[in-house]
Structures are given as structure tokens and as C-alpha cells.
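Below you'll find only one chain, the form predicted on its own, shown as C-alpha cells.
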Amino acid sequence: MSEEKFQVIIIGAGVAGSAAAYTLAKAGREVLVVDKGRAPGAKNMTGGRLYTYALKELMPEEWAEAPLEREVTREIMMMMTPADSVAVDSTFGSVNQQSYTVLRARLDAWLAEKAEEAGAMMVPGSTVDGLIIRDGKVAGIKTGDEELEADLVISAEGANATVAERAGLIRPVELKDVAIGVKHVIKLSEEIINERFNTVSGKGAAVMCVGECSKGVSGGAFLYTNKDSISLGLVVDSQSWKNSRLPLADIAEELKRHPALARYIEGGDLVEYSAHLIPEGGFKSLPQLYADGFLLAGDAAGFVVNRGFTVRGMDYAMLSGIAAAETANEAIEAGVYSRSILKSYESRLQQRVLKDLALFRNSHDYITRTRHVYKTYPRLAADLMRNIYNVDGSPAKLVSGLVKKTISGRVPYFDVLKDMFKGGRSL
């Protein structure tokens, strides 16, 4: 029986853990993060793009000394064949700071020491093992061969989350409901990514990939710029990618050498590798947020929305962690730490996490299902375009002349029409 108890125990140092742990703290609130990774932000991963607004609900005048990388001013959107490509490159003067790409491990690890400066407590190192449950309530956590006490467990272990699932207050990771990321990140000087991607110093570019980068199976490609590297990766639909039998390490090397791709990392020199789960399912997968003396936050609860063009989670994970913190000043106040009150947590998510993915909770779907989006439409797109840029003397046509030639014998129109109009109802 540990001697010391806490108010509240936060298991995971990664967005949502920092941003309960520095709400509450500010607050003046006992409270404890336990952290595998040897430090905050050694074991987190992601593509790398941070929509701010949440940060700066966060901290509003801490924010902007984050270590962020590039202010995201460029957004392009890339169908791929195995030889050729087709953007949408769109270019924006000022986005008012919408979004900056990011380096987890370092964001992380920022973000832990301000929850720190303020009065929290970090464990890094330590692996939670169990919950303590007394009457059916959660009253601390298991770590090696010691138990500590506190009145609320936050959990906020990440996609995987092993600690509530086998306490029982989540059901097991299902296949259908993740992804795989896989990311390379790709030193290269600030002078040749500016000069690349046409950008200066501080702005920079989010390219999202669909087609020959994910050899058919549903995913995407991403990449992004940060101040010295380029973070360049894959995710695919974990149960689409076990039915392809296809080797996910390769299909990635594979993407570094693709043309439209490769010509933005030559001469780089490969300093990180990583793969992470993504918590994809959506609404209808989220679990039961709470429960007596416990509550899930980040992507232990599944925070996470995917529309193709954006990928957003770090700013859903740090809203939940704020409202997580809410939700335990208030169970702090009252002194009552039952589901009767911890449900009001739901309520602060409802407004814009939960209203989010509920408006979206047919985008996993359409993406995993939507058969000819990852090798038709591309190769459509790229021969449209050829097509119309093609001058060989030959009588010319109208656009339209054209778009029937390319389409006609390939694919239904009726199909294309019906994509059309279910990604606009799920996108």
C-alpha cells in the first residue's frame, strides 16, 4: 500500500497527459504523470502537424514558445500512378497560424516541462502495469511492485491502451478500427528545403499522397516540412493491409524513391524511423469515456478524424486533456469522483471533439471502402491530364470530348457519380 496519494495520476506524458497534467497543476492540483518512454516525447510519434488553436486554448501566452516547426502555408494534394502524378497545389499568402508541422519529440518534451515549471509531477521510465480498483472504483495504478493511490486515473496511454483495456473499462483494440503509420524523417539543410519547396524561412508545405504510394491498399501518403528535415511517411488501413499480404517496411522504402517524391529529398540523410498505430474507427468505435474515478483522453479514446486532404488528432487530444482536467477540478470540488459527475466530461467534449466526429463518422469508411480511389482515379487523373496537355497534330477536342475518352470503358459513370456524392456526405 503506498503511503503517498495523489489527486489525480495521468498515465502518458504525450499531448493530452502534458495538457491535463499543466491545467491541473495551474490549478494548484496534486498531480502525477507516469511515463514509459525514458523521457516525455521518446516514444511518440506522428506524422507532424499540429492545428494551434487548441495550443493556444492551452497556454495563451506560453504558445508561442513551442518548438514548432513551419508555419503550414502551402497545401498540396497529390494523386500518384507507379510513374506520374497530378497536384492540386494551393498557395495561401497568410493562414492567420492555422497550423505549424511539428517534431513529437520535442513538442513533448516542451510540453511536459511547462506542465513540470507548474507543479506537476513526471515519472518517465516506468511502465503502468494495472489499476488499482476498490468497489468497483479506480483508485491509482500499478507500476513494478508499488502502488500509488490517487482520488482520478487519467488515461491518456495512446492508440494502444493496454492499462484500460485490461481493467476491463475499454473493449480490445479491434484490426478495423487502426491504422499504421510508418515515418522517415530526413535531414536536410533549411536553404534546400526552402529552395524547393519555393517557401522561406518558418513557412512551409503539407503534402498529402494517395494512389501508387499505398500499392492499392487503403492509405495515404503524407509529408511535411519541419526547420531542417522532412517528415515523409505512410499510413495504411490495418485490416486492408493484412488482406494484401503486402510488406509494409518496403512498400515505404518504396515511397522514397517515387518521382514525385524523391526529387524533395534527395541528398537527405535518413535520422529517424518509426511506426505508430492511429486510432481511425471514428465515432462508431469511441468507448465509454469514463467511468467511477477514471477518465480516457487523446487517442486512448480515439480522438482522431481522417478526411484524406487533413488528418487531425494532436489538437482533439489536447482539448480532451484540458477538459479532462476540467472535469477533475470540478470532481475534486465536489469531492465526489463517481460516473454521476465525471460524466460532465462528455459534455465539454461535445461542443467540438464529439460534434466533429460525428459529422465525420462515415469518413473511415469511405476511405477503406471506396474501391477505386486508390488505383482508378489516379491513373484517371493522370491520363486526363495528359491528355489534355497532349499536342501531336492530331484534331483537337473539347474538354469534355476528352474527359469521356479517358473515363469511357474504365469505369462506370454511375460509380463515379456515386463516389462523388458519398465523399461529399463523408468528407
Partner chain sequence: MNILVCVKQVPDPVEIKFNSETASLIRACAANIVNPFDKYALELALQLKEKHGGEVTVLTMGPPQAVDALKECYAMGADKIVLASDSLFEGGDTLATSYALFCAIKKTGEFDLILYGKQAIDGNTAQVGPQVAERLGVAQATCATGIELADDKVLVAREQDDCQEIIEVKMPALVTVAKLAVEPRNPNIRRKIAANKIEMPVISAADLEGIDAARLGLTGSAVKVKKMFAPPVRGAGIKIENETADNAVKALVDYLSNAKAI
The other form holds:
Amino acid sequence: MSEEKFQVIIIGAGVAGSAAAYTLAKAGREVLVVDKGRAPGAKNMTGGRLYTYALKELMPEEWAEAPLEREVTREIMMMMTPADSVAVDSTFGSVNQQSYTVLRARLDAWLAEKAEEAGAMMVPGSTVDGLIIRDGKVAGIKTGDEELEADLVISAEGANATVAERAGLIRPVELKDVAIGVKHVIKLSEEIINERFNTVSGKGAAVMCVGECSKGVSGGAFLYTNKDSISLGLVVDSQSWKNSRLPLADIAEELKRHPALARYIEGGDLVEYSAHLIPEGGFKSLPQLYADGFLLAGDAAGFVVNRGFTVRGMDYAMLSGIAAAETANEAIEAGVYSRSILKSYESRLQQRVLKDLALFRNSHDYITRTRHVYKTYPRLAADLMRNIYNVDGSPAKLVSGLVKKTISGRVPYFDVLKDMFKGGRSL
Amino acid sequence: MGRENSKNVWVFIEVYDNKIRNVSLELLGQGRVIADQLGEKLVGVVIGDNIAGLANEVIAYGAETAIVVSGNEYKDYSTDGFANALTALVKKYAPSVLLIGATRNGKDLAPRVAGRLETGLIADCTDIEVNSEDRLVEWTKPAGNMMSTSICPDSSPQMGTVRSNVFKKPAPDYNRAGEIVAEDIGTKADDIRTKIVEIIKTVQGETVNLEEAEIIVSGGRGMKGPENFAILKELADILGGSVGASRAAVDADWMPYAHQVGQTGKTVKPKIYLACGISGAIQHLAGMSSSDLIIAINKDPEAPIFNVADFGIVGDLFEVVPLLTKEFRRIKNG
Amino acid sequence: MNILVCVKQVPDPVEIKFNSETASLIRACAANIVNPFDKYALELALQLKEKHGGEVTVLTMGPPQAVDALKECYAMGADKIVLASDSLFEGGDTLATSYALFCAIKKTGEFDLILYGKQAIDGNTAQVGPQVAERLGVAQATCATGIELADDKVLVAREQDDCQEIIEVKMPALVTVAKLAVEPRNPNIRRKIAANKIEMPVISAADLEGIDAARLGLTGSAVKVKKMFAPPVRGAGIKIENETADNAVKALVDYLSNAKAI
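Having displayed the form predicted on its own, please output the structure of the form predicted together with the partner chain.
Next comes the full complex, and the chain you just saw is listed first.
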């Protein structure tokens, strides 16, 4: 390797960055990965679930050794009001190894190690300040008093892609295009988790909650069982958080006290608290994914689909990392790094990522613009169930009457129909 | 050194500005307890220049014997001079226990002496007791967020450095009789390889004596900047106290290290400890939790400092502190 | 000038910090780091080298994964790195540890100046440096906040309990280093890449001629830990919430006068 120039420099050692580095290094390329975290993954965050098909595609053999926490075999969908909750609890015996809970500090460190073993140079603890741009082509990175040159730079720097933004390659992230995730990791013994979730070691549950999870701030809460800890958190719409004027830490703290969730984490020790931006703009706000000498992957490119009950980002990050690496390989072989060559990145993504984003292009809008999803329907569901189960000596009522009684005055029937129609199409 | 024939409990008496440091007097108090339990004598060792008068103090504070090494070469503390004198004395008299205050100089001297004597040394003890069964001294100190108790079973003397303010200073009895032994141990000038060339007092020429302060007003990250420590100083002045700081504030260079309270700073035991904008990390608590009264002002109701505070105010210190100053000034002026 | 810096790899103190303004986090991570005071010592050594020339060697004693600490030191600018690693060295008190380090230093070379951090943040004893100085028979100065070279001596600014001292120390000398006014430098990427590739010598007990195994590790320790226990808990008292500052202050003053504290 020449001392002075790399074939590819990747910014960020998250899922996308390490997937790209791994693929490129396997192909014998000289790759440098620079990450600002002290260790790969140290600054990364996820709610906690990885859909494994992407990992299998990245490393068909080695994937089984990955530090996956528990296979998700039980899905709980919950609607909640500040005091009540209604849940649909599904156990899928027919689904095999489809998704696992993960902790990023472990997963990312492992992925980075695999990339390093394959021959990539991992440099954590360094912040990339900017890009070298020569004749309109990205030609390397700037960090501190150093400049490092490369034929190609892949930005996998995450939701707040400041390097790409500063270089004018993408427009600044707007508040409406991001959600904010907060998460607590709570330590409990493996046995207690097995007991509380009625599961066995290696298998676990995912709980997705919609409603007024915390202090009236709208959002989706989640709970994942890890091997010997629980990830509990909340994704809140940035605008609604801003309007609430509540400190994020308070919202996360309050969530832990919700009666439907508190019992799961009782007696556990808080071992980690984190907060992170999540791109939510979806298909409509996707940036230009390539420029001369430059590719964008993972969250930096906005590859996230939030359907309320499932949020997918890491699998897309992994796929986009692979696609970026394949594109880079093609460019290196051709010895050309122009936009016209890198254009093939988009068609690679089309097959794996973009079609999903296009399909769910309205889901984010649906969730954030439809206040009923967060406030009214969870309340309706909870009230209806309470009315059904209510036995207090007053005259009994038919269920159909209870439905009408519950809905009446809360929300026009027309709205209900409209939301169901829109939701049905966009989720 | 072997254990056989070693006898008596020794306290190294640290002299500063021609006075005995409080921690050494506190150690004479606890040394007395240990010596009585072992049925041995308590001995204070004073090394310095023109220090004859201090031997009587040593006896008044509970020692049977004061050993005095005096000479011009001991005017200032030096590692080489003091290690030479103290080691020579230990070799001659073979004490069973040697206590040294965990001050800067104490912690400079003790490891050097223990190394030369090939004996064990336990740092920064917060408690020392004798086990009545094996008659070994048990040395207790914080270890992370736990406490650990260690012993030194096979070598002698059993040595430890002890934090100030963990034992009570005994009441002196100037009628106590005792023996004063002058030992003539010289150290050649060439063998002392360090020399103090200058002493720089800290902030505005005043020294910080947190360890002996009765009232401490301390600030942490919540102070937001160095300039805001002025309001703590003002309150401390009215109360006749000193200003302390958490590690966060010292690391941010808002206050000099001499003000730092906590595991890597000073251990304090004032009558009143007022923590302003200090969250109360375990390392901080290790340095102040034996204060008589702990008052906390913090705007975060969940701050751990409230778990140890006798009186806590959830509020903005920038409002509360000036009001407190005003109130105390009113009381003071009658 | 030949400078040796002795460093220790320590667990990062677990701290959860959160910046609510930028919604960013500094995460708790049970990672290992170079003892912060040792990094100040290395920074000081590198500054002296830049001013006066010479060579900076970094030595650590620890398990094989302590290479990460050494690589970081190399990336910061150390010329040589040496790892002393042997299960015989493990579990020692400061007496045994200083003996092992003394033997390793003798094997590593001759030095004008040996720097240590003033204490390691895991054990906080501040004893190993002075005990190594004792075994090497060199002069020592503890808790330095600065060092200037003056012929065959160094001038050391020393952090005292309540003031600062400037002391003159004859070389060879061992100096332990406290927090400096400047933060340790961040290594650049090229140095990090070079550090990743470096081969480093590993010293084991067998490489140290004449070493007395009975003086190493747990066997060689004079101090034995007898027990560990949770510290006594001090209970919480009165807590004033949702009150005006005026009322809170009045309540506090009343409390203090009732307690006869003022």
C-alpha cells in the first residue's frame, strides 16, 4: 500500500461503514475507516432489533458468530394511555431467525473487528473535519492538521452527516426530517428476563407501544429483551418534542414508570442512557446518494423506514454498505470515480433498499401527521376494553353499544375511516 | 523486616510552618487506641530543624515517647533526607506499626520508606483497628465504590498512610509525663538530591486549608463557569469558611486542584458542607460524606447528592446562594 | 535525553454523561484506557523531547491486551514501546509491582528521567512511582505540574497540599505527574495507522535475569486484602422542592439554627 493514498476512506464505523469496509477488504482493497467514537460503536445507537437477512448477505458464513442477544419470537403490540394499555401478544413459532435483539456497542465492535481481520484499517477516536475536494471531485478527508487522500470516500457517518453537509454534498438536516430516540439499557439477570417474558435463553420479546407513552409526548415506545438486559426507549417526533419543552431525559425517565412497562424492568440497574437522531424524512427527502468520488450510505443517506410497529434502519444500512462497496469495487476496476460510474450505486440500492422506501413513502407522514394514532385510538382501545371488562354492579351493556359509547364525542366517524384508509395504504 | 521483636506504635509527626499538622495529632489519638490494644507504647517521631518545642506537644497529645531528629538539613522536607532519617530510626528501634498522614509529603515519604524496609504499605486509610485475635492492624480504605480492609501479616513495621479528618484530634494534656529522645542522624548534603527553590501560594496569596475548615461551600459543574465561584466565596467569607470544588469543576479549570474535594482530592469533615451544583458522584461523596451536616442545592431533583444531604434544596443555586449570603449577613450584623 | 514513561491500562470509570442541549451522549463503556495521569506524563515527556531532543520510551506492565494502551502512546508520539507481561507479575501489591517494574526497567535501558502519573485511577495508591525510584536509587519528585530542564537537573513545579513548590531535582530522577495545564495531544491518523502495525517487544519474567520469582505477584506481596464490603450508607434528610428561593432559604436558616450549626 502506498503510504500516502488509500483506495477508499470510509467515514464512520457503524453498521453501514463496517459492512462496506468488510466487503471492500475481502475484495483486497486498501480501506481506511475513521470513526469519532473511542471504539467502533461507542457513539452508535439503535432501538435494538436487527433483521438478520442483511447480515447473512454480508457474511453468509460468519454471521452466526455475531454478538446477537436474543432471537425475537414474541411480538407484543401495545396501545397505551398514561395509565392504561391494550396489547396484542403474538408468538411466532413459524418464524425462524428472522430478527434478533442487539446492543450496538457489542455488534459494532464485532463488525469492526471482522472488517479489520479482513484487512481494513480501523482508526477510532478521530474526527473527520472535512473533505478534500479537487476539481469538483472528492479526493480524501481532512482531520486536524492532516489530509488523507483516497480515490473514493464513503460517508457512513450517521443521521447527522456533518461532513457531507459541510462539503455541500447534501442539504442540512431539517427538524421535520428527524425523530429523536432515547433509550435506557437496564441490567437484569438472564433468568429474571426469561421469567418475566415467559421465554427461554436465546429467545426473547419485542414490545412496540403507541400512544401517550410519556408525559403526553407523542411517539412510539419500544422494549427489547437482550441476553441479560432490557432496552427500553422511545422514538419521539422532533417537532412534538420541541413543542413539549420537556427535557428528553425526563421523558425517558417517565416512560420507565408507565405501569405497563415498569413491571418488566423492576429491580434492574440502569447501565446506559443514550439519545440519537433518527432520519425520518423517508423516500421523499432522500439526498443525492453519490457525487464524483463520493458515496453516501446508511443513516447518512436516510435509509430508515418507520412503520410505527417496525422500525428498520440497520438492515438497510448493512445493505447500502454492501452496495456502496460493490460500486466502489466496480469504480476501482475501471479506474474511474466519476458520477457516471458511481451511478450504478442507485440501481444496486433500488433492488434492496429504495423499493421499500418508495413503498412506505407515506408511512412517516401518516404516523406523525395523524394525531389520532397517538392520542385518540390508544385511548379508545383502552376505554373500550375497560368498559368491556368493567363489572361494578351497574346494568350490563352490549359490546356494540360500548363501542359507540366509547367513540362518541371523541372523534368523528369520518376521521376514523379516513385514518384507517390512509394508514392501510401507507403502512 | 521480620515481625519478631518489633514493638511500639509510631506516628510520623509532620511539621509545617513550625507547627504539627492536624492529621499527625489525629493519628496520635488513634495511635494511642491501637497501642493500648496491643499493650505497647505510642511514639511520635519528629524530624526538622528547631523543633525541640514540638516534642512536648507530641507527649501532650498522648505519646509516651517523642523521638526528635533535628538538623539544618531537615529544615525543609526532602524525600532523601527524611527517608534516610526515618528508615534509620525504624531499623534501630523496630516499631510494630508506623502511621503517616496521607498528605502530599506523607505520601511522598511513606512508599520510599516502605520500599527501603521491604514492608507493606496501605494507602489512604480511613479506618485502622487492631484485630483482637491475631493482633494485626486492619487497614480500611475506599476501593472503587466498595471499601477494602487489608493486613500486613508477615513484614514489619505494618505501615499505612491515613487520611486527615477521619479520626478525632484528642484533647491535649500538657501535664502528661513522657520521654524525649534526641537522635542524632545526619544526612550529608550531597545525599539530598532535591531542593526547594520557591513556594508559590495559590489564589491571591492565600493558602487553602480545606482539611481544617469548619465550613465548606463547594461548587461543581452546576456553577457553569469559573467567574461564578465568586458567589460561593462571598458566602464562605460570611460564614468564615472555605471554598471547595468537585472534580468536574477542577478538571474544567474553574478552580485550582487545592480546592478539590473527593477521592482524588481532599477528604474533609467540616461541621457544614454546602454542595452547590454538585451532582454527588461516588468519588465526591468519598471525600465529604463524613461531614457533620450536608446541605445540597441542585436544580436536578434526582441528583444523588440529595441521598446524603441532611437538607436539600431543589432549585437554582444562582438564586439561592445570594439570598443565603444576604440572610447570613443580616444575622451576623445582628 | 532518554526519557522513560511508565503507564498503566485502567478500566474507564463508568460514567453516564448526557448533553440535553444537543441531544448527544457520552456513553458509559466498560472499556480500558490509558491512566489519565500517565497520559499527562507522556505529554510532558513529548514536550521535553521536542524542546531538548532525545528519545521517549513507554513501558507498561499488564495483560496482553495492554498493547492497546501502548499503541495509543506510540500514536501520541513515543519512539519505543515495551510491554512487560507475565502471569507471575499479576496480583501484586505496590511492593511486588515496583520490584517487577524495576527489573523490567533495568532490562529496557538507562534513563535520565522516568515519568509516572501521580497515581492510577483504579487503585489510587500513588505508591508505585516512589517505590520504583527507591529500587532504582534515583531522586524523586511527586505530583509535578511542570518540568523544565536545567543542565543535569530538572526544575519541577510540585502540587502541594495548599500551595505550589518549585523544586530542583538531580538527574537521574523519577517524577510523578499530576494534571497539566494542557490536555494530552490527540494522535493523528497516520501515527495511529503506524501504531496499528508496530511490532513490540514483550518482556516476560524469564527474560529478566536474576529476577526473584518469590518477590513477584501475590506471593511477593506484603499486603493482603482481607475483605471487601459496601460502604455504610448515609441517609437522606429534608428535601425542599417546588418552593420559592426565599422560602427555601428561610427554611434552611431555621434548620441550621435549630441544629445549632450556626
